[in-house]
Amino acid sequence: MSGTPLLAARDVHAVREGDHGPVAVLDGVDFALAGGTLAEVVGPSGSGKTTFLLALARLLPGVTGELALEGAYADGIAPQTWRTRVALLPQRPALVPGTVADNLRLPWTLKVRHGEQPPADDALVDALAGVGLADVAPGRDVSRLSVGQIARIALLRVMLARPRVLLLDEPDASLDDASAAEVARLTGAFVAEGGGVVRVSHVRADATATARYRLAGGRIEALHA
């Protein structure tokens, strides 16, 4: 990989209390994310694949390594402004309860998004349109909206926020073929943007990957085709 990566993670260490003393989660990773790639990570149950989202979004405590995007060192950068910028997607994500347009505007009630203008009302009908989502009005109640909805609803939230890095933690995981298909187009469509993705999984296979790692015993190793 050529010139300076989107994400870098450098010597990255992770460690948990087993049932017989600390266990090493990550050990000593080093990965790097190239703008325009989706990068898939597969690794059986347990082998800390959340654990390494939860790494490069900063939102793990006692992680320790040398994180970067485009060059510039995370010590640099507030965890607030940095997680704007690099949005980790849980595998379960939640919606606050209201409706589809609070939610969609939520990261514009954050004090790091302070004084940016929230998307209008007609810029979330097409927003929604544009994933699929044109049945559903921005004043729905989230109560109403079914598994695939919300998954797709909670992707466009941190889309609209425009991220550099996506990191989606089994998106598909529990969706329809309709939903995780969508999911799949959206994704894309922001890496031909120039966006990067982390994307992890147990076994499958993204077919749309651009490039291929294996997460085991704490180290991250690229397989090749």
Given for the second form:
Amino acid sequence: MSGTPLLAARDVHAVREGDHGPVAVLDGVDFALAGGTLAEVVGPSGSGKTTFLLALARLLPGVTGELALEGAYADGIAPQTWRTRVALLPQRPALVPGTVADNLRLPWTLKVRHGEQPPADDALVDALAGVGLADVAPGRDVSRLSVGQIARIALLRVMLARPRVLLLDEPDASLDDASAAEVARLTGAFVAEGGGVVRVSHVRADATATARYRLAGGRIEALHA
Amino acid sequence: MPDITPGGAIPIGAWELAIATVFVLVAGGLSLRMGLRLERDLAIATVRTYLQLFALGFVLRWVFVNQTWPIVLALLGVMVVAAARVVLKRAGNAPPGVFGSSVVAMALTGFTVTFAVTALIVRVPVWYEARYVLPIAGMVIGNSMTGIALAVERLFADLDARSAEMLGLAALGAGVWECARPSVRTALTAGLVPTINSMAAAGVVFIPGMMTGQILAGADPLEATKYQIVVMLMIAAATSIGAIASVMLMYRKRFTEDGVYLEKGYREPAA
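For comparison with the form predicted on its own, kindly provide the form predicted in complex with the partner chain.
What follows is the entire complex, opening with the chain shown before.
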């Protein structure tokens, strides 16, 4: 890989309290993600895939090691600002009470985006149509959404906020094939625009992945496609 | 016709105390008969009531005669520490530092409200007049303790219940306050609602305890009413300010400096 990677991690360690004392979930992980890449990370259940994504998003306590975004070290970037650029979509995305529009505009209610303009109503309608949710009005209450609709709206919310890197934790685990295809199309478009995606998968292999890694025993290794 | 004390109260002797105890024995008998297994707790609570309140009576009688400001302040300190221990016990899985925060919140509200009432409203001749300061402080700290304990318990339970939602918020760039705000609101509602309900029902559903005590002690009901209003308002103020202060001092303890919520498995042992 030449040039500065979009996202780089070096010698990342993460320890979690296990039943028989501390367990090194990440044990010196080195990882680099170029722009325009969709990296798929596989590994046995409990191997630390979610922990890896949390560490990259700086959402895990007690992580050591170096992280850099486009060459800028994480130390010099406020954690909240980092998370707007390296955005994690958790495995069980939770929407806040309110309407679909409230949720899609939620990032712009946060202090970290103070002064930025949230998307207008028309943009929300177009964005919903773009993920196969043309029949969902922005004014619909989120309590009236299906699990699959919630997953897509949570993904849309993250993407509308225009991060540089998307960290997806089993984004299609609760989706039918058609919805999963919409998600794959959406992330594909994000990658085509130069963004980077790290995607943890369990249910379906992503045919559009341009790099594959395996996480096991606290280490990550590149797999040949 | 029984004697009446100079203050207007009808004195109670051992026989009268025994009659009151018989009613508890009846309750204990019912518990035994119905297999509720409450008779042991009831017996222990009754014995504790006798011992603690008689001890209090003797202490108060001694303090009223020998009062000095260090003694009065020391007693207030003991009350605050004891109340903070109750909060800690009820808060269950609270993070380390909750005891200190409770002490600060209760000392702040307890001392401020008590001395404001005794100095500005009752206008006691000596600022540490134990006959006024200690009972008023007891009511203020006791009620504020209940409010704080309810609020703190709810705070940490609600934060745990919302951990998935908070992870999503933090992943979007939310700060600690933005993640915790709904739980802080829920906690403060839980802590303050009993006090607000009690104010709404006072005089309609029940006669408040202090007013009852004063009337039984021979005071004019209207005078007792004015005292009760002062007491209820100061309890409401102390409970509200105490609960707000303690929750605001405590919610950050469950987050890292980077604004990450500490899930179980990443926490230091409970306080």
